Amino acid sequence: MNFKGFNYKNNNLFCEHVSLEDISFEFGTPIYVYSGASIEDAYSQLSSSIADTNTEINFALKANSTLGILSLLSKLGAGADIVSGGELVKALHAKINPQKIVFSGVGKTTEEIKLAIKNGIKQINAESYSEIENIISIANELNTKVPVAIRVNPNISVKTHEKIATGSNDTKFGMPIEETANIYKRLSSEKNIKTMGLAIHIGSQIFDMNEFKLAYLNILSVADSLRQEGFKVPNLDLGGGLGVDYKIAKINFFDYGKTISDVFKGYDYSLSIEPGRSLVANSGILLTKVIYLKKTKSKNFIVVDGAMNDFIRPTLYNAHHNVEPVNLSKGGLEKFDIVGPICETGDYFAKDALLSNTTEGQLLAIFSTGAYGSVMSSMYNSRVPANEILVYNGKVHKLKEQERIEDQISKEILPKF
């Protein structure tokens, strides 16, 4: 096991210096536990890999928007890539510099665009003709210079899950690359638009650096062509998507940074990237307790108190996540499906996981849940989502109050029939 921030001491699993068993006694289960040292380490590796380039790191809030995590990333120097007005408000609450905030996404409402303008963010990445016309209309109405970049769709198909591929023409994202120049010229003619450059994002969980390189070369070609015609193209937003190998917790920061350096060496573009998963995935575990063991002729099950409402990636993407006992013990290995209490066959965390001496009441750690974990949780089956804590600088930081079913009921209105 190679997870920075998590280690076994005397066969007991710790997050940094804190026993996960002690955490379960104090806070209960299920609960997300994050290692601040892991986040710092990932951020440091990424920063080092791009040190010889003029590249800004804008964390993608869609991966994890818990304020405590955002606050730590802000402290480390990160900006933000946001895709909603709500994420903008969260980024500002976490003290992220507005001039390091980029607003992406295909469905920005008029209210969200005005909120972004009011708060003076770095740029809005426009993704359709209709959105561009709306931004122009708002800018003229407010008589304010609005910073806008064009998100380019390079029509590149990448080797990843179809639900997280975003760079081909049959997805909803971006503007066709062959139309980019004319769109950019149109924007440049508007008195209340400040053209900021071009943006790109081809998908998530990308491991082949040649796919990044091809996308970068495509956007560079368009940018150079516009500059040759006399247009200002100051920034290139390269998106995110660097893959995380969930089985071995490996992230290839070095080759990723080298790819950026190789493509843009000798150019004076200001660059930005939008990492999300790669900075926080391995920083978190979901701590859960075994409720029941159920053995049948065809399958063995471990039923835990966590569920797909807490962590949905295995259900949604057939994603693999390592599961380890908090207390190691010797013994013969048995195969189990690790499942939750929700009334869905798809409510599982692992299939055919090999575990030894599993007992009811035992604690299990589901690894690499720091990205697309709590942020995708829900109240399905009227189950309150798992709580969250951060271990950082020798302290356990409670990140939110544990939600209760009474809190949800208090928000609903009972009609008088």
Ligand code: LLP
The other form holds:
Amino acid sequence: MNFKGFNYKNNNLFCEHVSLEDISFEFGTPIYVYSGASIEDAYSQLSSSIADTNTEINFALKANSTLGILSLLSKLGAGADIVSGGELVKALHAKINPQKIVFSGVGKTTEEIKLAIKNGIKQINAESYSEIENIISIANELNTKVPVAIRVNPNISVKTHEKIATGSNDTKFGMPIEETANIYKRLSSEKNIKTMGLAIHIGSQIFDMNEFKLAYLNILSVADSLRQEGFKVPNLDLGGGLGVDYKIAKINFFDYGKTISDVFKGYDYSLSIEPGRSLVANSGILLTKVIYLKKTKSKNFIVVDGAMNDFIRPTLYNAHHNVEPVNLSKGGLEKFDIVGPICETGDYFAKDALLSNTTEGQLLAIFSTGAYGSVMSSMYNSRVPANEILVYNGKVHKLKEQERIEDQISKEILPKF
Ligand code: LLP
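Based on the form predicted alone presented above, generate the structure block for the form predicted in complex with the ligand.
After this comes the whole thing, all chains and molecules, with the earlier chain placed first.
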């Protein structure tokens, strides 16, 4: 295991210089703990891998939209890939330059499109005829030039979980590639539209560089033929998707960057990418405490105080995340299912995990939960989502006030019967 930012010292797990045990005393559990050094490291590895290309990094907020994390990424120079008005507001709040914000997504509402235009974002990636007509009529109504790119669906199937593959024609994403050129030409003739280029995103948790390459070659060929016909195609947005090997914390930034530079060397397109997972997954752990050990004839369970409402990836995608004790001790290994208190069999973090000397009250760290962790949390079972803190530059930064059940109750309305 090699997680930058998380290390054992004298058998106790630390996030940078801070002991996770101390964090649990001060802030309670369950809690997300992020390492700023880990985010910096991922950002710098990704930047170096594409250094010989003209590529902007637009962090996909959907992976983690906690303001403290966004403002760190903004400080590092990242732009943003957003998919809702809410994400736009958060990106702006974290001082991300609007000229580095790209708006993706199949269902942008008129209000969201107007908000994006008003804030002068870099481009809107349009995904359907109806959306394009809507953007044109908004642009005319506001009499403003609106920057638009077309998201292309290249009809490529990728080897990933079916729920996060987005590049084939039977998914809701993008415009069929054979129709892209015509729609681009139509957009180019609109006086209030500035055509920005093409975009693509074939899915998430992708490891096979040939899948990226194929997608890139696909938009390159549409872009080239549009240019040959005299249309302006300044930017190609290559989407996100780089996979994280959750068992060994490995991310192949090098080959990813090389794939981009191999495909685009010699071309003068300006490029952008939309990484989410690869920048933040390994930067976070979910710290949780063992409430009960429950041993039955058929299974051993560790019941912890975190649950699927805090972190749903194992439940939703059968995802593997390493779970390790915060305090290491020697002893025979035993197999456990690590489960939360929620009343569903699917509420688990690990199955058949091997742990030694597990005791009630002990702390466990669920690794690589920095991406698609807190953003996907809920109040299910009327539980309040885990709090979040960031260790950065020698300091512990509390990122949120702990939500309380009273906060939820105060927003609900008791009808008078
Ligand atoms: N750009 C677009 C248009 C996207 O839809 C996505 C992710 C990204 C960029 C970022 O992809 P990444 O670099 O993170 O792979 N909740 C799922 C992942 C959903 C990804 C959705 N789209 C999970 O926990 O695995």
